[in-house]
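A lone chain, given as structure tokens: the form predicted on its own.
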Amino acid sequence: MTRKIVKSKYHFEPDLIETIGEVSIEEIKPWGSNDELKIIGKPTSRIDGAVKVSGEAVYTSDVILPNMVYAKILRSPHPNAQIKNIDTSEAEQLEGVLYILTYKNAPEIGWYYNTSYLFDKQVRYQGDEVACVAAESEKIAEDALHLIKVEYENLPFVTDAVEALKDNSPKVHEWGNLPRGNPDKYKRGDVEKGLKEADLVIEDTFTTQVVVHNTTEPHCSVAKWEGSKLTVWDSTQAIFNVRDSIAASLQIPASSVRVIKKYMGGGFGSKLEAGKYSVIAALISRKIKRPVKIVLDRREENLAVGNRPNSIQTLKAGVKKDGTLTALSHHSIGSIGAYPDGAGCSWPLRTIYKCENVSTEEYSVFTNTGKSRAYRAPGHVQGTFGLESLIDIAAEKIGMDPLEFRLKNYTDKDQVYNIPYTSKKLKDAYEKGANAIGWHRRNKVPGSSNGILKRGIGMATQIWWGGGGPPAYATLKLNRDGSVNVMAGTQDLGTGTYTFIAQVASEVLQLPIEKISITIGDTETCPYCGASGGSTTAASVAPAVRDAAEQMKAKLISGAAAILETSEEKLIYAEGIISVKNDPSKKITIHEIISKMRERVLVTTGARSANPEGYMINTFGAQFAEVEVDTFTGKVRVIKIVAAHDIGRVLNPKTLENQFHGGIIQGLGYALMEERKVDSNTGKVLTANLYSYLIPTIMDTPEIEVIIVSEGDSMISSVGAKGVGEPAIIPTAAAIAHAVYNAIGVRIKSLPITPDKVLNALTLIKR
């Protein structure tokens, strides 16, 4: 296919994304909703399932190289301190210790937008990097850490975002406690005018907690030099980002760095950035001329590799008696930790509901705590809890059913850019989700049921991006024996990427999935694909794979036409065999075509097409929750979650359900139990392990019903798929919170909804 280079423009929340990439001039006809697809949309077992459950799959933490060295990082025990001196002499004398890296001998590598160095003389949170020991074993490295003597000068600290905004607060950075661009403000229409036009004005405050990713596989890297070439095995969601970050940090060409990631035990956004540990491993490996491995432990996972920021959201709504929203405003404060990131959470309020008058003001605040990072739908989970709580309150105040209120303020246009969506089936999600949960059964008067165990039903709405886009490429190699290898520089986080790539190739070439092998996660052997975040992987990569497969199919038909001495229009392609329409005896196999062409391998490279301009690409959904609240103990038990979503074409129902189950269980943890707790007196984390930091278990998991109301979105790509990773978690906590209110009659406005909060709320009712 002929190609051209284009600029693709599309909106992702407040940003206009512009990318330059190569696309095919000849557009592939999108699969239609009535097309007979044999593999796509059918339940397909993971092609990498067997190697994972058998233990054969090699994760980054499993990588063992000859002559490999193990390294451990010494981290600050203080929330804010100046390092006066480091004495490593005793540690250096420990047998088996090979090298110790500190600020004294580390190069001045800028990090986090030049706000600190790889090792800084000032540590700004408990867990900040102080030194790294490389030794013959992990145990020796750990023992050596205890022998390093560090003289600290403790400095005043602040761990609360509200306190950090005060003029007399300790400064996390010398310029203050706000990053550049803060506060972030947005406005459309006239909020004050809208409030005056309202029959009712509602204002309330909602808070959410800091939660930690706690991935099954910890953050880890293995670095190995061969001359001037560096190979890094990294547990990452973004192999090319890691490659470029490491190359820039070491001031070497990106072509000198190879990053490999084959299998991975979860990321949830925490592994989208290159870690300091990866650069440290590379530096030490270059120094001692041996491979170096760093695997963070669970305590480090809870201190130093990111979190979802908290939020304090004050929301206001103007409402008419008929349910029309006349104004919405949002003011939020969130802690981003010690280094730059973002804590904004107003996007759901700006976009979900039709409202002409909207204003938001958001503060992302530095504190002496671990840095925030993207966490599965960053901002949306917090913002949806606040917004949807306000919507439920507004509906109740005017005596309207919460679902009816949402339908009253439904919109078919994006509210920020005033452009239509490529597709939106949220109304279908409302209808089917409500029927599945039995919405009619909810308490008409919240808390009105009798007995100690009270049941309630609630719901919440979701919006997210997930449309994907270019550049994303896939190379397909067809071998003489009819086997296929597809290569793409993407990542599988445990979400089924290997499988959907094989499905797409199998669908187009009509070959058994068993004949298709997949190579991903290698910057040297695979063509470029973007990071696996934002629910963009399938939406970006699947169309590129289809493009490569369609090119290969066309190439085979062209070759068959030449060999059979007929025109391409007279040929039929079926299950890897090409035959003449009116003479089935004249046929030829893939093996025969390649042999007669004297080729050992046929190669094509496909590209993801540009997104349509003038449209918004979003996913939508609604989740409905039924809960049971023990009013004696305060414990909340989630009985059932119904997740009804519009996510474009379903590539694989099996892995789609996996994604929804995982996201909903994470959302349940966010709603009821997960919380990073920091002692405000000492600045130290009290929940730095999986004993004190609670996550849901199988005993907490409810019945989950997933309903997909959408078909392929033909406007966005030839495949029509959107992402599901983020939509799965966004509305869960809000739906559970509303169900709790429906059960007990008192609204809990602070997450997580723990038994003590329930009991305190019930006590207030009795008073």
Given for the second form:
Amino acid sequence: MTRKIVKSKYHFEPDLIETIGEVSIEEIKPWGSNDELKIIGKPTSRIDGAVKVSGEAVYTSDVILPNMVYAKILRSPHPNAQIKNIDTSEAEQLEGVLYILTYKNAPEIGWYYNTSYLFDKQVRYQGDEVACVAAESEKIAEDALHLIKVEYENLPFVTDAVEALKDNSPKVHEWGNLPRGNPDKYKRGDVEKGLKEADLVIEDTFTTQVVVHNTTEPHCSVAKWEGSKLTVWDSTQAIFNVRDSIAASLQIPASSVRVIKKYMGGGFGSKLEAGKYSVIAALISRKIKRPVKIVLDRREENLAVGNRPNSIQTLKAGVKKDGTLTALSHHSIGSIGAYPDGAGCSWPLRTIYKCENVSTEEYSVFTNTGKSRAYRAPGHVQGTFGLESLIDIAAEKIGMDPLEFRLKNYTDKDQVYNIPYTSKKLKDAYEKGANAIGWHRRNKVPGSSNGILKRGIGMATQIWWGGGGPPAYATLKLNRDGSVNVMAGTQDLGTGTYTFIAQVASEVLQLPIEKISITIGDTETCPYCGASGGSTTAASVAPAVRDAAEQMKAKLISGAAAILETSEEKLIYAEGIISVKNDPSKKITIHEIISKMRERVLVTTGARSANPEGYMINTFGAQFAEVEVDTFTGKVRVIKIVAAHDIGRVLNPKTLENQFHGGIIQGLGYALMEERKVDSNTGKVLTANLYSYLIPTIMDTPEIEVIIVSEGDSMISSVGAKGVGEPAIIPTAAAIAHAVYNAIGVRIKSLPITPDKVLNALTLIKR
Amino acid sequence: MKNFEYLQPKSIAEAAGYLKAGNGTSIPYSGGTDALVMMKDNLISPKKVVNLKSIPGLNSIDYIRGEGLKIGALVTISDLAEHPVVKDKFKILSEAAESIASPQLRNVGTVGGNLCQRPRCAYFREDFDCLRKGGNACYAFDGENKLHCIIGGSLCYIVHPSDLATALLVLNTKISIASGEKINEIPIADFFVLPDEDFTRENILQSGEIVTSIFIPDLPEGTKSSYIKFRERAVWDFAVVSVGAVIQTSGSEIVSGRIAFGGVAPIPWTESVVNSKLINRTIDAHIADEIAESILSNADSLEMNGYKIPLAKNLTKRILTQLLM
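Output block for the form predicted together with the partner chain, input the form predicted on its own:
Every component of the complex follows; first up is the chain already shown.
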């Protein structure tokens, strides 16, 4: 098969990335519907399921190496302070303490786009790194932290994004509280003109809270040197990012760094960036010549490794009586914490509905709080709540069914780039989702049902990218016994990557899945794949695996032709046996071919094909929620969520459902209970544990019905899969919020919809 | 967490001796579901941890008809919740016990420990030099006070976190406290301490004193009871507001009744003016509304917790309707 370096584009979260990458250009015929396939699209148990449930699977946080030591990080207790001095002498005296790293002895390594250092004298949020102690045990390291004397000069601080925008606000960085000095703006058409054409102008403000990823497995790293070579076991969504970041920080060749991530207990975006802890572990390990392990605790998880920014969104819509949207505008403010990130959330408004006149203005604002990071559909989760709430209000104001209103403003093309979608089955999602929830059962007049327990139904739309793209490679090794190793430098976040790779290889080579062994998450043995984020993993990697497997099949056919002295066209491949079409007696096995070739292992490397020019690849969907609100207590109980989505081809219905369940439960937590609270008087977090930061339990979890309305999108790749991870969470909170409105007739415009807010709102309408 | 000495006394007197000798640096340890968290968060750093579970005889539930129910301080929450007599006769108590935390925590948490647990106020638990920890300010007063008290607060605005305490208050429970050689039995209402008496403690226990058991007088025939705990999460959460009620009826008459509230005050809260309305009262259609309207008349909410007043009233309506209608 031939390959070529070409230009291609893909979306990684909101970023349109133009790549020049090596792709497979040999046309592989896209698969037809899943009915024609044997393994793909069939419920397949995780190939790593048994080792996980038995406890045999070694996660990063489980790694124990001979002679290993433990390190703990001292973090700033203050939201904004200058370190005047650090005295580590007493801590160094503690028996078992091996090394202490502070700004005094650490190399000057730039961090957060060089707005800070690995260890900075200026700390800008409660949780900022101050020192790190390595010791013989985790306990000793922690005891030593209490013996370090830090002299801080406290400085004025700001925790609120709106306050931080004011001229007289304390500055998180001396150059200001906006990372680029200006808001991010987008405009098409003329909003003022659009508003004039409208019969009705609707304006409203919606707010969302800061939420924390709180992954099951904490952020952690184990670093070990052998001569000049460094191996790092890291709980990461992006092994190559971590490798390059460590190599650059330590000023050593990337080839000297090997990053391994075998299993992971969740990332949700918080593990896309290389962590300070990884570099710190590597630095200390080099110094003391012993392996170093750093595992963050739950408190650190809640303070220092990311969150979804809050949002204050003011939206405006111009609407005609027939439902036509004439203008949409969006103004948002969000806190990104102390270091550069983005809090924009206007993409759903720019893209979901047909509208010629659109403007957005996004303020991503520094505050003296923990830095935000990508969190499962960054921006879209907040933005969908704002936009879809406004759309719901608009539909009601003109007396139109909310679903009909959405259909009225349906678009078949991407309006930002003015190009068509490769596929869009949103109409089917609306229809099937509405049927499944019983859309007709909703209250025609919101809040009109009698009784103390009031039920309601609501829905919201989802858009996201998730088409994936190059570069992504997979190397396939076929052994004489017909067993297969596949290597790809991607990572499994717990989402099922191992399993779909095995399924693809199994499907193409028609070999049992038990004979296929997968190695991923290793920068040294695997060819490059991108970070596992943006819902791109399956969409990018599966076609590369298919390419490698198709090449292997071609290689076997070619080998068989040479051995059987016939032409390749006359041969057919079935379950590892190649036979002559009209003479089934003439056949040859994999074992025979590889033996004759005097090889033990046949190797191919496949690549992801380029994305089609002139098309936009998006995922779409709609979620429908039925809730019951206890008007005595304000408590919202979600009865059922229907998730109807277009995500291209389903590779594995089992892991797909898992992904939807996870996303929807996380979305429910966002809608109803999760919130990082900061005390504005002191700048300190009040919820840095799992008893005050509430995450839904199984008792809070409703019935979830997942409906997939799409099949393989043959324009994207030979596999035709789009991503699932982020679409799952995007519309959940908005759908629940609208169902609450439908139940009680009063709209809660601020997430999370906690009982106090509902009760206060109900008390107000009673008066 | 600092290193500590772990002691395994065989008698109450031995345990009390260790605790007294520690002079505030030793702590009693029963289930550990709170003590361990406090230690790990460095809120307390005891030199000695005195394990009460090594003392025999403190973990039984004994019922004598006509007299009452004696519950050892080391009875686990799950054993209490599942005890057949408790389920049958003291429903309020089994419901309160069942509503606590999660199955894992109930399996190790004990009755005595539950009554003596420390508050969950974030300012107390987190890195704040608050009044209750010997500091000089209550940070909740003008801070995040959605979950704080609406009555009984002054200087400090915690709510008492124990569900059992609220249920036991309704049941006129007596608490046995080993103090030196003696065992004193006091009404549970006298056990808890409001901040205006002493804002550094939640109960009257002095160093060296140990809760050994509780005694609940038997309930007369015709008595019904219930506990409703309202929380933001379906399970594994503290009460936002809870209400417990015991009502004895005869035909269409209430003979007597008591109601108490959790999550509203720094101690489990009951009001005699309300309870007196439940003596010799005919059950009619308005009773639930009328009683509910009469509760917490002196409540004075903070900026974010005003909703607790209608919430407590609604829960009162609900529990009375459930018990009477």
